[in-house]
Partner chain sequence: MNEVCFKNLTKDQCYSLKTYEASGGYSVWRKILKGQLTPEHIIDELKVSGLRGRGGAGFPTGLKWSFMPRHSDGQKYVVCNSDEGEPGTCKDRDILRFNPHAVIEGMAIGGFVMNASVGYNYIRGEFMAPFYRFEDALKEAYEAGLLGQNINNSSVNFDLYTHLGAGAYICGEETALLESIEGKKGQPRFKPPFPANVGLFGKSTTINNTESFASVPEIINRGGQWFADVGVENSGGCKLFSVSGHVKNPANFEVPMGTPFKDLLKMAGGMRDGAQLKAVIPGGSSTPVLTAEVAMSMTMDYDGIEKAGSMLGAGSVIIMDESTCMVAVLTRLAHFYYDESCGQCTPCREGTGWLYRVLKRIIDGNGKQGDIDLLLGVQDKIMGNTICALGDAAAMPVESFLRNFRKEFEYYIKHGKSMVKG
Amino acid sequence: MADIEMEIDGKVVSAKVGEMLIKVTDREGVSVPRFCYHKKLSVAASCRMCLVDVEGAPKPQPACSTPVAQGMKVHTQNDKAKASQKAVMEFLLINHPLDCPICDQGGECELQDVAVEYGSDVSHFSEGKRIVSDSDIGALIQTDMTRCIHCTRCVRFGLEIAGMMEMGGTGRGEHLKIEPFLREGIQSELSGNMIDVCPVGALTSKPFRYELRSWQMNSIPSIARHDLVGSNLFVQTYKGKVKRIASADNDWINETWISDRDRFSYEGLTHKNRLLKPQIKVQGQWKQVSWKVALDYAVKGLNSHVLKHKKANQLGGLVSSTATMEELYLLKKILTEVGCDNIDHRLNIKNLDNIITLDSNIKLDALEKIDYALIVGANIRLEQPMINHRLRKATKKGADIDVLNVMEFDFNYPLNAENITAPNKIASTLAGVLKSIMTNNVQELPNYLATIEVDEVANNIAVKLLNSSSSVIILGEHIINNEDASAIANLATIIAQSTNSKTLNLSITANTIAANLVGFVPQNSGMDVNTMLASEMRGFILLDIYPQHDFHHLETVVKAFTPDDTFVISLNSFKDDIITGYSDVILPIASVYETSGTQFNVNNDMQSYTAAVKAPDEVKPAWKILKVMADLLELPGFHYADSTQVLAEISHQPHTKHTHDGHINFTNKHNGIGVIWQNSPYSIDAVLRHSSTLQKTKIGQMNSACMNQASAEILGLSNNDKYLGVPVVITDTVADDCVFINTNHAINIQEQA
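In the form predicted together with the partner chain, present the structure of this sequence as a single chain.
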């Protein structure tokens, strides 16, 4: 677009032809009041607050919907502009309650702010004010619709961003009411953003209701730690407690949105099950002790069970993917120093010879510019809400999206083809895609493709990939334990290379990339997690592990940790009976927002954060505990004053990088029913599982073992039964030979047995 020159309040500025005036004034730092305008939403031009005087126009013009032109002269402050702005302000206030002191939005209310500047001291309105009844719209958002100024940001958010129209404006005129349909409540996984976009106190955070005034809180920038995105956010704190989370802008990562998961998980921090003090088990009895006693006990135990006997090869270190990069590094360093190579973070993989190695080589903001995506094995909307949002934007610009899944899931955009297939057919379908592509490219076929049949599904996908100029292949969590996981990942890589496509690996989660970078995997000839669990070990150091959620086969895990002569040091944030059952020392560690650290997102963006609050009671950040343990073990090189020194040391280390080995081996002969077992979206880590409000939502309540009628008959199950402790749901949306489990419950040993 061509550049033009125009005048704003007498100052000459340059702009692009046709861009909206408000973008120009914002860029130039000229303050124009607004309510309905939001930079990430479509223009409504309905609040009329941004009216300004444009020379030559008889009426005042709204800055949000007036395209600029060469030579345009705009006055934002003259009598005409001011008169309109004051008029609109007065109209907005006549039916708005003037009870800011008791409103939850007080102090961060756009209406309040603008009223101070543009409002009048005296209201001429002496008729009765409008009162609007409220309805319960769900657990997360509190409504007070009498305060609503009908800006429709929440309505447009639903339509344009969440991809589901939930709020609407019913009635007309003065009776226009912003509300969802019926009493269904709000369901979107991004719904909390409505709180952020609402300029007034009509939509506020329900868990935060009546807690505090915004100005009483500190606002500390931080990073969301529940998924591979690392959304930027503000942690709002008061007297050392996290009180609320608000989104922060980062156009390359989360734009201005955050998922409900990231917004409301903080509630878990104050759950009654928080571990608050160190404790040791002496002769079968748990005792709360001081840190000194606990750490001495831990070090003594390690020495007496393991190190004294020079049996470091019978010590194991396991971590969950939620650990910070610094924690991962320090634990690895301790274990390496004592001569232990048995470390692993890949807790939920059944067969570690069959793993996914797939690069992610597309940026998050580039995802919305693709013209084709193939999603394999993901309920992407709930598993990766922010990444799904980017894909949704791509579809709005015309991108086609195909899925290859074991079950139909809810998508908030139209799919080109939703291919539902059994887990054991995914590899052969992708092989068919590759064969079709190679045939098209007149390439010599490798042996493993010789007997592959190219069906219509494979052929259609191949055509799409060949004809797209910017495509991406996305691999999701459901592939992790697929019998052909490695083959699927390698096929994806080769297909991408043959079609100039990008790949995105969403089979991993949280800080897994950091775990891979610091190399928290077996070193030299060390044991992997599954080998450790099957061996007689003398000791374990377990960081943030909850076996009944993190592993598939609980019984094996508990059996490995429990023997009397196996000394187990557990670092956890939450109490748990299973953990107390096998541990010898339990050290309470800081949870999210309570520690400094570093997170790697799917784009390899390294994001460090500081602690927003001090951990409660005697709880300490894990990196500090590990450092002190190292000191007590008299290990060299642990002189860190803070975690940034740990990070500085890491950045000087060579990184381990996995690439696919090009070896493809699949038999296509697996029989029987494939089970995909997954924690439901709000149960993927300990903090989330303790976030009481999230658990009340429909997504939080997800707990089902879905299968079709044929599979149910094979397994001898019907609708009211349980499968692996999870209620059976028979639905024809699941492929043959597949059970898809989404659970918010722990695995129970008895049910397994």
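Would you mind generating the form predicted alone now that we have the form predicted together with the partner chain?
FYI, this one's just the chain on its own, none of its partners or other molecules.
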């Protein structure tokens, strides 16, 4: 769009043809009051607070819906504009209660701020104010709808961003009110953003209700650590406690939104289950001790069980994907220095010879510019909500999306086709896609495609990919333990190369990218996690691991950690009976927002953050504990004053890059009923599991083993029976030969096979 020139309050400025006036005033730093306008939502022009005087117009015009034009002259501060804005302000305050002292929005209320400048101390309205009854819309959002000014931001957010029109206006005139349409209230995984967009105190944070005022808190920029996005946010603290999380703007990553799990997980930090002091096991009894005693005991245990016997090859280091890059690097460095190459972070993969090695080569902001996407093995809306938001934006611009899943999921955008297929047929379907593409391109077919039949599903996907100018193939978490996982990833890579498509690997989570970059996988002839668990080990160092949630087979893990001659050091944030059962030393570590560190997101953006609060009691950052352990072991090269020095050292190290091996080896044989075990979105890490508010939501309470009738008959199950400890739900939305378990519970030690 061509540039034009116009005047605002006598100043000549440049603008784009068709641009709305309010965007120009914001860019030029000209203050124009508003309530209904939000930069990421459609224009409603309903509040009329942004009225300005445009020369030549018969009456004041709303800046949010008035397009600029060449030579336009606008006055935002003259008598005509001021009088209009003051009149609108008076109307908005007619029914608004005078309860600022008890309103949770006090101090950060847009209505309060604008009323100071544009309001009057005398009202012409002498009638009684109306009162609107509040609705219970869930565990996360508190409603005080008498304060609502009908800006409709929350309605438009639900319709345009969350993809669920859960709030709407009912009634007319004096009886108009904004309320939820559904009895069960707000269910969206992004619902907390309604709190941010509400300009008054109508929608506020329920967990934060009556806690503090905004001016009493410090606001520290930080990063969300629960998924591959690394959403930017502000941690708001008071007297060393995290009190609230708010979103921060970053158009490249999360725009201005954050998911509910990013917003409310902080509650887990103050859970009664926090580990607060170091503990050692003496003659089978646990004792709380000082850090000096605990670390001495840990180092002596390593020496006596492993190092003095020169058995470093029987020592193992395992970490959670939630660890920071600095923690991963330091633990690897310690183990390397003592001669141990047995390290791994891939805890939940059954067969490490059959893993997904797919590059992610598309940026987050580019996702909304695609014209076609193929999603394979993902309930992307709940597993990666901010990535799903980008795909939703793409569909609103006309993009088509095909899905290849084992079960129907509730997508919040239209799909071109939702193809439901058994886990053991996903690879052959993708092979059919590749065969169709190569046939269309008149390419010689490799041997592994010779017997593949191209069905209608595969052919339709191939046609879409061939006709697309900007497409992406997305692999999700459900493929991790598929018997053809490696073949699926390699097929996706070859299909992408054959169609100039991008690829996105969502089978990894949290900080897995950093773990791969620092090479926290077996070195030289070192053992992977599954080999360690099957071997006779003399010691383990475990970082932020909760076996019943992190491993695919708990009984094997407990058996490997519990022998009397195996010394186990556990670094954890929360108490856990299974951990106390096998550990010899438990060291309490800082959790999210309590430590500094670095996380890599799917953009390959390296995002570092500082501690927003100090960890409670005697809890220490894991990187610092590892550094002191290294000093006590008298290892060289651990003289770090802070985590930034660790990061500086990492930046000078060669990084490991995994690429697909190009090997395609799969079968289309019936392998019995496949089980896909998926933690619910609010149970994927320890701090989320301890957020009581998130666990009260519908998403937090997901707990079902879904299967179709045919699979249920094979297994001899009925509705509400238990399968692997999870209630059975029989539904025709699941493919044959598959059980999809989505649970907020830990793996049952007796039943999980």
